[in-house]
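Okay, so here's just one chain, in structure tokens, the form predicted alone.
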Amino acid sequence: MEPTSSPAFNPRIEARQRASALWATLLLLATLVGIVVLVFLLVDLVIKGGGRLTGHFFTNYMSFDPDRAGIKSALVGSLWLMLLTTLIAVPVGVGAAVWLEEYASRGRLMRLVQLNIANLAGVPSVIYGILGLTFFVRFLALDRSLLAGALTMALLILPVIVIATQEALRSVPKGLRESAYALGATRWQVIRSHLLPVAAPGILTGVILAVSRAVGETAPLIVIGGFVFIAFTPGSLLDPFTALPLQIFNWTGMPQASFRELAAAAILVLMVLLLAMNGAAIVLRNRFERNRPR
């Protein structure tokens, strides 16, 4: 009898295994290269800007003297921008996602709307800046105010929040909906008492990550005309504003090395802010995962 060839020694299977091992190796090397470059950049930032992280750096306003310049107005402006963007984008985004998932009828129009939302999530941020400049700054005559900046950033992250909320709602088991309807609950009662609490971890994570993106964006703020030199903090929604990305952009263009050191220090502050927001997303997600109804 002729020996039968085992599938383990099939040349095609061996070729696939070698290709999989090669791709895994390349992926590992690419990851290591990215980590090494990131560590190098972080070390370079700490070396250049670590000495500038003093108390005066956080309490002083901007100045043409690098020894007296600080990020107080930029930091406060970023915090205000983050808060207003969240207050505008989250209710609208979550409400739109709930309507699309639970109330809207399926059909060609619905598929077109979903396609447009997905496309808007990938539009470059500078396009939103042009939209904000045209509609909020000029048409609504909000000028280069904090409100105009927050509305522009809200438009930027709105598709991301809608998509994240829809995915979180879709992950809720259908049996939960059916059991609630079987007990006589209305659609809104099911959404309010069952779907949103169960989907809260995914929604919250998507919201925080979207707001983190808005905090680090520079192009939309430049396009709508955000200020790079302000020696005061905003007192109302219609006041001029600046933000950390704008201040970093301004300092990196200065010829003096001292301003580039200030830019490195501001980048470290911005990175800490973004890491804190991402850490908060992880903590809150885990907390909601433990406390959500089963």
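Only a predicted model underlies this, so the values are computations on that prediction, with no experimental measurement involved. Residue numbers count along the first chain shown, from 1. Rigid core here is just the name for the largest C-alpha set that superposes within 1.5 Å across the two forms. First, how it differs from the form predicted together with the partner chain.
- Positional change of residue 22 between these two forms reaches 2 Å or more at the C-alpha, relative to the superposed core.
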Second form
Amino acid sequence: MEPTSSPAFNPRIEARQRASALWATLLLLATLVGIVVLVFLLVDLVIKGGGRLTGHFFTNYMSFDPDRAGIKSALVGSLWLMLLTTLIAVPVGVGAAVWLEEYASRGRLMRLVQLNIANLAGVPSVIYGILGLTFFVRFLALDRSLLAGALTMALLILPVIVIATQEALRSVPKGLRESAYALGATRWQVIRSHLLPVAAPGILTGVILAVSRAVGETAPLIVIGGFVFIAFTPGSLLDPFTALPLQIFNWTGMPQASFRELAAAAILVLMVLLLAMNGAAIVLRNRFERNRPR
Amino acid sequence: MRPVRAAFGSRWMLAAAVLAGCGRGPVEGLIKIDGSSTVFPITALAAERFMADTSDIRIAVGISGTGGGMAKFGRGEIDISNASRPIKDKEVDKVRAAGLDFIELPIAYDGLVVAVNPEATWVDCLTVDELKRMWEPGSKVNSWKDVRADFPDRPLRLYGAGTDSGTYDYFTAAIVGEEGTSRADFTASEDDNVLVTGVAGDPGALAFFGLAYYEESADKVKAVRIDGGKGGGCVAPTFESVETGQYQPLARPEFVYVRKDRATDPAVGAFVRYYLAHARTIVRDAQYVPLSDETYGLVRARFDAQTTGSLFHGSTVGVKIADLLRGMPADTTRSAR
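Swap state to the form predicted together with the partner chain from the form predicted alone:
To see the whole picture, the full complex is given below, headed by that same chain.
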């Protein structure tokens, strides 16, 4: 047999390698789009708002004098919102996921519930704002308080936490469950001492990513009517509040260009906060993975 | 001279007076304000300065549009409503149906600027009639040539405030003649910066927005002079022409509405009195046009007397605030339109 002389066999090595290189370039470009946009955005923000990132920017309240304006109430409001949202959403979300994975029997009803949760994760955030306005602000008469905001945000991220926790529980090896049950552990003992610790990195990652989504959300806060000008920090759960995205939204709408610089500076703070949270997710996951029972 | 200090000498004496008066702690409390984005900078600036003096009173100001603010006001969710138009009769009914009442306080003027791109050298002044033909429902004006025969045949693109805003309500009342009606095919935004950017980038554009936004972007857009058709000729929008009443009909009053049952609250009362006593400086610093000292005196008297009800019955086109406050019947001061 003489492969080279056969008319049926044509290796076309050069053409295939060209195509391969072309695809590699296209895929690299696809990756770069995201990175370039982020870098461009950051550079633009630093140029516009970098000069506004002074000490008093963090310790002053919103002011109509651009040189004295700060983000204290917005930053404190965002941090409170983050803490409360986490405290509400995590127990409920993780609890629901554990029940769905470990207790619920598989059936048509369960599939329906599952489908609903997946659907809820894709519902636009403004819809959660309307729900929060109708239910928490008006019906439960919580008014436009920190608590109403946190409850709304908790609803928003609940499906994401449920799904992330379910994924994490599913990735726990079956053998772990079976050997624990074989030794006479109760269902709760298995969950508490084996499943949750092993699934913790996945759960934590999901939780932190979900909470950082809540921190960056603006639409639900606008719908439930968070206040824009607040020169005090909340003293109780029922106090009115503002948050970084609301402050940014307000500043970009002001006529004077110096407020848009302040908006850029506030966006930088928000971005750093989000990057820090995502960074924390990675660090926590790595630490848990090292200490993971094997 | 600050009103609180003027009356009581110091914050501590004020506190003592309240202690003696009602057996409660120092004046403290939470004042919730919401409504028009146009009035927001004025009220929030008043709140900022007031809180710098009186640390125990906390004020939160939101933005949900004049209509949105009135809806919250009618449900008793807020203490003060910012409005860039007078309260409507059906909003009055809602407030009263909830067992509440309100004190209407005019606090400033704002001019609405009709702006075009600087490249639109052909237009310098427009009459109210020409603006009406551009904006009226079903308008067929799609080229500048349709506005006036000697204008070039360039496409005309319109930008304006969103239909939920008091600004839109006022502009349509003053120009089209009927509040809330206009052609639908214009670019609407609640954010005046969007309108400025739109006009700055489009040689055929025409927009209306607040005077403060024009003052900040006079290098990017050109203000058209307005001929109100009352023999005054073409008038440019400036702080002076709005204040003197020459810039008509696109100068309008701005309001705050105070819930009557909350007006007697020491915190709300102290804030409103501070606001009215310093209104001239606050309004000017917020880049709006103040009312005359005499008018502010009448407004203060109205608040002190707790006079409820609206003087305007839904329209402020062409009215003189001071005359209305002095108790002259509204229809004699109403414009002929």
